[in-house]
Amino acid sequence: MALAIRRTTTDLFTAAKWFARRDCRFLSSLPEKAEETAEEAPKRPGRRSSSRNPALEFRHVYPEFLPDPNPKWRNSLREKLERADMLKRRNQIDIPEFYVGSILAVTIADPHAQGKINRFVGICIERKGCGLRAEFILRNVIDHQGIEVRYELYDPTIQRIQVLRLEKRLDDKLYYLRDALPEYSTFPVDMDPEILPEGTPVPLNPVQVKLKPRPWLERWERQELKGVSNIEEHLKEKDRVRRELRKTPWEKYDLMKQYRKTIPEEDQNEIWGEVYNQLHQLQITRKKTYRKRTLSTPKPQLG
């Protein structure tokens, strides 16, 4: 009992110090932002505005480089070795920037497929995991049948990952596309890539999908979803009452819960300092490659 109380006290003290450091850093940065004039603001590049602090940019572009915040799964030696393997893999294959909601085409080596390769096009509905366990799911509707494929990001059988449309969605996960109308998950397998001009911010797609009538795979009405438009149309009064009873508005004030889901900034700076040079060089190489490509390849006309 005494040991449990001591551990809880230690966690509270550590969390208090973390939030105090964060608030001090925030307050110390206010004068610098206040001195910025309106003429200087547009000069910043749209997509790389946080280049002065790599951690602010890389934690969104390369989330798998950050370890699991749960101390039970932390091991500094294993994490360091995994980051080295991830960088070696990125030197062999171009793993582009993408987010949940982006449309990708993944080509893998498949000994049972014609030509020994298999290519799948779909929308990314989930991206999770850290280190070599990072993975993502693509979804597409082909011949009126919803198909989902889960890929490991650093799987050696992956030959190419191509971003056909780079964009974000309103929610962090798009599982509700499984219960949505098929047109929201249907993409042509021969879709041409849409290349954004350099410096363009990642577009946010504000589309709101329409769900099919119940039953659903999950109780979407109990989740705070921004990308669904017609949940209320399919609810009964008892569903609304149960939703209100299961709300937990106090969790946004739970500092310990936020602390346990966050990697301390000191650890982030150490990680990005270790991998920044190689990732930055890979970004430069990718930009040079994109400049050499044409916006779209003309299709042969049948005459």
Second form
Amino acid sequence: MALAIRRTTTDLFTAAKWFARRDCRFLSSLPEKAEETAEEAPKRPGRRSSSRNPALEFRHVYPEFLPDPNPKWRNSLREKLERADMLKRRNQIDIPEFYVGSILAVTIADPHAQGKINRFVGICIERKGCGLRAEFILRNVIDHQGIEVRYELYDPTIQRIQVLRLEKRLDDKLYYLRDALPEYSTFPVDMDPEILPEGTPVPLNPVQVKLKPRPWLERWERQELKGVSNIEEHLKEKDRVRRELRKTPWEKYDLMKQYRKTIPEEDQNEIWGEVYNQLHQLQITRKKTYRKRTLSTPKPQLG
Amino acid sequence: MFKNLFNKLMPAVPACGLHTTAVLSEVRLLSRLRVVDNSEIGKRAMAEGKPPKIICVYNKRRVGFIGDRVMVAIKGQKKKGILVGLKQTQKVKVPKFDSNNVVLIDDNGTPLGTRIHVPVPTILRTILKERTHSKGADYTKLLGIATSRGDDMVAADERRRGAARRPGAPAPARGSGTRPGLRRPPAPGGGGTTAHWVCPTQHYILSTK
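For comparison with the form predicted on its own, would you give the structure of this protein in the form predicted together with the partner chain?
Following is the full complex, with the preceding chain placed first.
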């Protein structure tokens, strides 16, 4: 019993630590801080918990507000203008909080479609880009045919982005779904949105997919994926040896590399200080409309 | 042993001296395709595990893109086809498929089959209309046989409009009359529950009630 408890707590710890390390672009460059959030997370698993500055928590919800850390591409004026444009767009339509692994429905104005409108449902397998170039990829299997569509987050033709199921997966890119069995990326087109009670943390879906036999699109065995269960079955001795040779276990100690990949906390404070008020306002209005909608939903069902 | 040590020290250097780039997945000469219509020859070729091979792409670059006409070698015959879905990375909002799909046509642009059983990108409608001239081949016939479900696709909105807006008798009759190959009629139960959730601009969802 005691062993089981210890086991679960250690599991929680590792999960939390992994969470903190998940996308290093958003973390501060200070290593102590990363550890601190990792230790705090199991105590209070709230989305808006921990950290001195509440605005810093926005780095997970709005990752596209942080610029690319590559100094060649930094331009403070452009970044500022882009942030202003993003806020303007967010005032026009509701861009919800979502993560890789969430299931979304995107409605766009499509001049090619007959109804001039087009809706696609799928799981978000990738989120990348910063500023106005932020984009995400949705994947679904329709009629036994895998389909992926890439959307830009701030595309003016997008009419609506709806989160049907808000959750995270074990990895920060789900490209392996392309090589997984099709049932792992099949979602019904007429799926109902699932409502989470307010204040709950974003659930983590610990599902582990099964890969199809080789050939694969990438060398998944070298990527230390957590969301794949049967990767060892398909490997030969040669692959295992090469995987060992290619491992870079020292990279997690490379502070300089980590620094180059991240936006430092001081810079982040400046950015979030600039946009915090407006984003917070948007969140509040969003909650209000959301509550109204949940209250009004039973009516049409009764009628 | 020395080599092993060297590899351990410098793992970032590729073992062979080759320069490698990401896979382009281009559709070009001799690439294999998947026939997605129900023409007899296409079905048999796919069932036998001998998918058609491209022997010509009719454009200047000789690399196929969505809507391009290709000549394929299928079961010892030469047939023409239209690419209706590509594996290659596409532009924003254009779907990328897990396989390279082709629909077989004859010289007039009439499809050999009566049904396409996978979704088809909506952009195909515009592309095929552009390529159709009054005296040449009419490629838009291909759009009429797309009967797949799936929301970003050509067929979906047509089918919804045909079958769903009038939930009574005339709609199914019209739908089944014009397209006998319609496999799956839309489930009205599932759409009805979502109807109040979707925004009023999405008329085709609302109409499934």
